[in-house]
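A single chain comes next, written as structure tokens; it is the form predicted on its own.
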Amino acid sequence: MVRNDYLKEATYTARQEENCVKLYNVRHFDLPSTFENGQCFRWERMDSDRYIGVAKGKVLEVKKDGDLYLFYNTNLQEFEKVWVPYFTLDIDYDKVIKVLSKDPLLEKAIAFAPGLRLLRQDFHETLISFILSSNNNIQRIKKIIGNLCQAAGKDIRYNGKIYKTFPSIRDMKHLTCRDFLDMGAGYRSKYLEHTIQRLCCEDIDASFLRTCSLDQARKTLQQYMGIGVKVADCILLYSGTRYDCFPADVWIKKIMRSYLDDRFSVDDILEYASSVFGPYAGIAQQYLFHYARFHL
């Protein structure tokens, strides 16, 4: 949950153009290393500059024009209603990376990628992504999640061509274990199976699990096949819902104890986040993993 003192009032400025709406005065805001740095599957980069995404049952074109961004295929009305909580443009981020440039780790993370943003997610579209995540790549995730939209989504058209959005939990209650085998799940089919039908039955309650110790919000989703610790923090932190959890996997962890002590445990390690990064832990893991994946 986003502690009130990091909400701020909007010190960009939004325009409405003809075909777009331009961003200006942005900080912290990088393309590749917030849509490429396996929080979001459905971002698609078309040049250096410029991606096309499927969110928030929307297609997004972003283009990056020198300190400009541009963003086609919506109006300002929209745009501030959906995409500037999608994005965290509501998100004091120059306060957040003065806290968390205390830790030397930290700092030099924040140097490597100080444009990169958690984004707040579809709650539905997180939890079954990452649960597909479990031993898997990113690629991989995405061809399958593909799949998925493919079989259940609903079409959206773009510039002459159809998108398909991610389905809603009614929208694959049809589906079986079968289905996702040949989407590509694999062993995960099952888990997809299980979670879907119960969803269906009873749905979880988002506001629980933000007010809600985070150790009964990780208790909560575990109790859903398929979702361990490092996936209901995943589904947390991703979503929006909170971002005291901290995500840990083989770069987290990696970097973790080649950082504090290779004895380290995973409970070592979240409790050393916990108490060191406070309620802005997701936020440092999202530095972290991505500056892990580049230097070990």
Given for the second form:
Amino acid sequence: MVRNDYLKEATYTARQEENCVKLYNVRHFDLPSTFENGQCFRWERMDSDRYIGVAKGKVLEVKKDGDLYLFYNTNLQEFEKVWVPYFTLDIDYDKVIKVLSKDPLLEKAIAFAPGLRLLRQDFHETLISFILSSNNNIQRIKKIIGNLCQAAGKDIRYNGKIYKTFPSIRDMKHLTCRDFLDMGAGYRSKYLEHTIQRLCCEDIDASFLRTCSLDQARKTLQQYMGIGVKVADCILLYSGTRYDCFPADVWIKKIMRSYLDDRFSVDDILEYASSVFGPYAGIAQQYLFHYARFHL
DNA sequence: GACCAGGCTAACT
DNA sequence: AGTTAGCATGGT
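Having seen the form predicted on its own, the form predicted together with the DNA:
Full complex below, order starting with the chain above.
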């Protein structure tokens, strides 16, 4: 059972304005480190503190203005229902950071990007996106996902411009290996076709993934082609399904091996993360990954 | 050219 | 059960 003792009363104030929702008093929320740490692939930087993205089937524009955050193309009711969970404004980062900072490496990693926040993204979008991530780089992942959305997503309009939603599993049911190859997905194309067909007849019970053991959750996801331990952990974490996993990619391996022991296997790293960071391991991983990419 | 990128599958010992 | 080649693609 995953304990959610780090969830508590929200520490923000949201108010409806004429053409946007204004967010006050939010702590630990930085747009660049949240959107550009490799957890999401559909946010576009307009300028240093303004982003436009598509998520939850909607277009959202977020702008930082001093201590305020402005959310355009939404309203207060939708903000509370959709965007608060999406931006994990219900996670008490003061508490998480206090616990994680006891580890000296985490203390440095958090100091580097104290506003990095986990996004609780759509489950199937996360699953498909991270199958595409394997042995790939973030820039190319974004490009392939852009092609996929262009090919199979639904139109949504914002400020006179057409955006595309991330396609649902049903939207992608007709796509073949050939189509994914044309999008640039490479050898992952076969995985996508296979997994999408399987998800059509056998969906995943997200509440089971939340309540079972981490090993069970990993094994459940690994039954789908293209998902191994690392991708499974990314799906669990970045969909906000659970926070005790620890996606160990090449950057995490590098920084953990240099910090701990050069001979550490992936299993050693996972065991260390679980024992030291416990229920916050996934959030610790985000800080570490971001830090490693700028310092190694 | 070689090597790398948020690895996985399948085919070996 | 553990180890490793092969895999598409594009950038440095």
